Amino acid sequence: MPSLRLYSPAKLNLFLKVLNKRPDNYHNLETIFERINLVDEIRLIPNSTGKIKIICDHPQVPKGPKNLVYKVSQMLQKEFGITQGVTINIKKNIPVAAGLAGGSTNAATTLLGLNKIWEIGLSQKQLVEIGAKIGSDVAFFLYNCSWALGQGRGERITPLKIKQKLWHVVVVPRIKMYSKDVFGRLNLKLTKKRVDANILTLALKTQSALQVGNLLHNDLETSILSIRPELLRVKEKMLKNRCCGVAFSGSGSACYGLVPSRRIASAVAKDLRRSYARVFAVCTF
């Protein structure tokens, strides 16, 4: 089969709730992923070599077994007991370690591709129980969705029916978060009882963006700030400078702000880039 180039878009968590820790040192919670237009691109090449071969234009993304589209495409092998090999070359434009999910959606994107090219046949449920294997943001990458109820670790997966279009500017410092970090920091005592993600819910069906603005949350970020509480000031500035509601994406230090509109969304990024270098304008794709 020819090779076979994919897209592969990035998330932002508008609620995280963190419900409990689980006897597996992972944490039950509750979140609404929405699928954003910051994409990397994926290019896979089948191969006759039987190797996996991953080539990458960032310098931080590890090119051998801890790279999450390295690991998928190795238990591929391993459980269909596929001969063929492959090179999967990534373009590079989610920030890495930033809570936008690059390593995840990769690996998604990965895993549907692999699906095609060395034809497996695995249904939707089968590609989320490999997927759930690899890491708690996959399987959300593997629904044709722009919105969704993320429960358990985060791998079970309830698409919402939401035809709102948000715009966004993220912010990304150049500053890494790992979510064993920022979860070792989590006090449950701590985070807020009352939020629930059926109020955001309803209100991206229903209301305007200054309003779903005002009902962004995300439990972890207490844990950010107490890790990097410089990171407190790129909020403040983005409340000042238009932003209907700041927060940060799942475990990572990106920090997101949501606007009214396109034309704002260019004019805030554009202010924010004075102050820093990695900015996007983006939009639920």
Second form
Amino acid sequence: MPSLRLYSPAKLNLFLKVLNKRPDNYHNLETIFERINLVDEIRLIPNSTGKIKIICDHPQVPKGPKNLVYKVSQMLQKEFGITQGVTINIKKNIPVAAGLAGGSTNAATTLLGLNKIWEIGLSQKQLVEIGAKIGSDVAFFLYNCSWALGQGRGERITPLKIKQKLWHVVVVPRIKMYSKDVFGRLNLKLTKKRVDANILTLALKTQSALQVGNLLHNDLETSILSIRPELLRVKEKMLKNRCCGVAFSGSGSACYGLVPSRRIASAVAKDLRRSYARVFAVCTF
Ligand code: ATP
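I've shown you the form predicted alone. Could you give me the structure of the form predicted in complex with adenosine-5'-triphosphate (ATP)?
Every component of the complex follows; first up is the chain already shown.
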């Protein structure tokens, strides 16, 4: 079987509501995912030795069993008695530990790719079941959709029929945020109860970027800012700089602004690059 070259896109959470904490210590969420055109490149090269090898020149990406692509490959080998191995080459463009689901998307892309090159023949349902064991954000990337509602831990996916293509500027400050710490600080008594994913979903179907911008919401924001108060300045700077709505993605630290067009996204990104090193002009993918 020849090697396979795949794109692994990042996500933004345009809406994230935390419903409650579960007995297994995860939280039930309601979130709207958007797939964006900030992508890692993954090359899968099958081998007959049975070994899993990861090649990646990003210093923060684990090269062994802690890498989610390693985990998913090993899980497939064990569960389906696969004797082949694979070399996985990851060209990382998505910032790590930023709330953009870099590890999860790599795992989903690898799962889809290995299902082909190892000829396992898993159904969509089986792929989603395996993905959910690896991480809560994996399932979204197993559906070929730009928009989806995520429920449960985020792994119960309902693709949304939204034709809107939005432009964003994403700023990733050099601050690593870990979901565990952010959820650990969360005070559910202080989160807004009346926010609703349906209102944003409807706006995404029928309204302009400006109106969508007013409806962005992330229950984790208070927690993120209590850990790193300086991130408020990023938000303020973006709001002053032509963004018509600014929010954190997932548990941060990526902060994104909504802008009305590609031209404005490029111009705003250029301005923000004077203050921040990692700034991306991206759109729905
Ligand atoms: P999420 O939005 O799903 O919470 P994130 O974007 O905040 O995720 P990741 O980029 O997935 O975070 O990185 C979180 C940790 O996962 C990193 O510290 C890294 O060590 C580990 N990791 C495992 N596999 C990968 C991978 N393939 N790419 C990046 N990080 C990985």
